[in-house]
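Single chain ahead, by itself, as structure tokens, in the form predicted on its own.
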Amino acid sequence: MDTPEREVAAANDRLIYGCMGLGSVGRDDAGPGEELRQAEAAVGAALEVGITRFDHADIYRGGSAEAVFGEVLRRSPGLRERIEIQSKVGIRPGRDGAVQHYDLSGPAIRDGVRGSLERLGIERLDVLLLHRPDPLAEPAEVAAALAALRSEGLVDRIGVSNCSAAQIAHLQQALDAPLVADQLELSLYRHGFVDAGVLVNHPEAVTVDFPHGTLEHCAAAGIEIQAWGALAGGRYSGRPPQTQQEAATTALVADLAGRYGVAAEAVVLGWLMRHPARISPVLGTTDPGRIRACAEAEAVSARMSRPEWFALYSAARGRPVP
């Protein structure tokens, strides 16, 4: 991939390319060379639309996502200096009879980071996220491990993933550096983050599974909200509807896409980005065409009216707001 000479769009700072689909572990269609071709095509498409942030985790495809991305970097001189790389640690998959568990002990954090750096072939992570809350974690131990990684120049900034406001505040008390991001599952389909605020003082509130106050806490603390699953697995933008509710939402998305002159993906993401929390979507698709289709998402968010936004929300939840 001849990225230094490739013409790229202006920076698209709100979009993040999620590398969870790269690599070969668990796939039947990625033989030698094919996984690299796919990775280069996906990364190239992301760069074309101005995406310069790339999201990893040490467990993605058993580590092969980071490894193939490292090969893309090696084949693309100068690319590392033009992009930001973040990765996550803390999940231990169940293998060889072991139970899947979380581990944010000091040694596990350090080992996870060093493994990611080795696979990626880089010297420093721009951002390290703690992948999921570990109920056995000691905040002081976590803080000491993160401080050491930062002092050694192996990690620049730190954040979390799948954490509530209370968990963030509890951990932050032990840290000597601010948390910069919280990555959560948010989308037009997974709209509990909106329900959590809309349904305050309403009987339906008991059905909401999103931690109330998390977006507000992050906004007050200057913590970026990153949305994994932002494209909702293709719902509303290509995946056949499974229910009447999905069909109605898909039709509305298509109607807005036609009126805006953009792809359906841009509408789905534009709805998310219209929220004042300034959510940064993480794109998990490996399809270069779908990556390019997301390019106009922020422009859509700026154009989307309040009635249009609420129409999409009401369609996705299957009923009007109270």
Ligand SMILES: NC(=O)c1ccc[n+]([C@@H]2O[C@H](COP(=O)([O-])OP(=O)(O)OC[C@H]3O[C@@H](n4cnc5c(N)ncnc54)[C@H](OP(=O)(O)O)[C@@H]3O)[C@@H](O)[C@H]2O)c1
Contents of the next structure:
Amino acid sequence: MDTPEREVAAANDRLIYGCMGLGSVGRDDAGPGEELRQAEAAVGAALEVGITRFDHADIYRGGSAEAVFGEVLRRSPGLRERIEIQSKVGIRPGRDGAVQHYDLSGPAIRDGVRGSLERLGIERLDVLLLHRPDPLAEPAEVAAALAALRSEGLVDRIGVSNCSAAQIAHLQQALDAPLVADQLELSLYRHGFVDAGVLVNHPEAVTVDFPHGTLEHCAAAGIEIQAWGALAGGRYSGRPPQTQQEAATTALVADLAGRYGVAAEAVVLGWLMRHPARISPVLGTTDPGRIRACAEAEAVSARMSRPEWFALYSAARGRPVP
Ligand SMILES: NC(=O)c1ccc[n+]([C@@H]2O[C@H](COP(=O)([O-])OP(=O)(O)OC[C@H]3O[C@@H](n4cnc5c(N)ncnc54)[C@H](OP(=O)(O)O)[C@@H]3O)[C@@H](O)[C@H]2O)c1
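Having seen the form predicted on its own, can you show the form predicted together with the ligand?
Now the full complex is given, and it begins with the chain already shown.
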């Protein structure tokens, strides 16, 4: 893998590469080695634009995302020491008709982490996220499992995903270490995190699909907000628009991209990063060109004017702010 030579010096430390699309390619015509080639190309492009944080979960592509990433690490000596690896546990996927369920019991957390470490071929996760809130989880049991993993040196830092402020505060009370991240779906398309603040005391508030107070709680506690789905699955940056609203937003994104001299992806992410919550986007594209297109996102966020930001928000929500 020729990534070290191609790497640029400038760090892009607010961008995280999401590895959910790596691993079993799932096509009949995928020849041997295609998964590895795809993973090396994606990881190489991420490193090239200064991304050094990689997001996994034990369940991505049935474990094959972590397995192929482990192979990439083995083929690139020294890479492990230059990057941060984050993974998640707590979802039991449905198989053979079994019901999907969540599991944050002590054994599930421990076994999940050990499985990830084995597939990745590493000794420690830099960050472990609890993938989704488990309604049957006992905070004391979760805390004991996390403390044991940390004291054994298998996990460095801990965080959550898809959690509200109240859930974070409740869990934090039982823990002996601070939660460092909450990963949630946020984007120009899933803009509920903005609506939650804008539509206070307004009839439209009933439509808000984001847990109130979560950004504020995380800011006060120093918890990083990571955004999954940040590229909105390609809406506004190349995927054909499905509605008039999407078409109008796509046109506005293209116009701004032209004015800034950047790719549409950088505008979509720049809008997210312009928000003072200092959101860290997790990029899910496996296309090396699209990964590179994200490189200018933070620079766009620094340039984006208030009228431009509100124009994008209004276009995406389909009406002006009240
Ligand atoms: N915590 C959680 O519960 C959770 C849930 C989901 C995901 N995640 C994490 O967040 C990461 C990103 O999430 P995501 O993958 O759902 O969201 P995303 O980055 O918004 O979307 C990526 C998907 O959109 C496609 N796409 C992007 N631009 C496109 C374009 N111009 N035209 C057509 N398709 C386009 C990509 O296909 P190509 O690969 O072909 O570009 C890929 O399938 C994941 O990798 C994972 O690490 C976390």
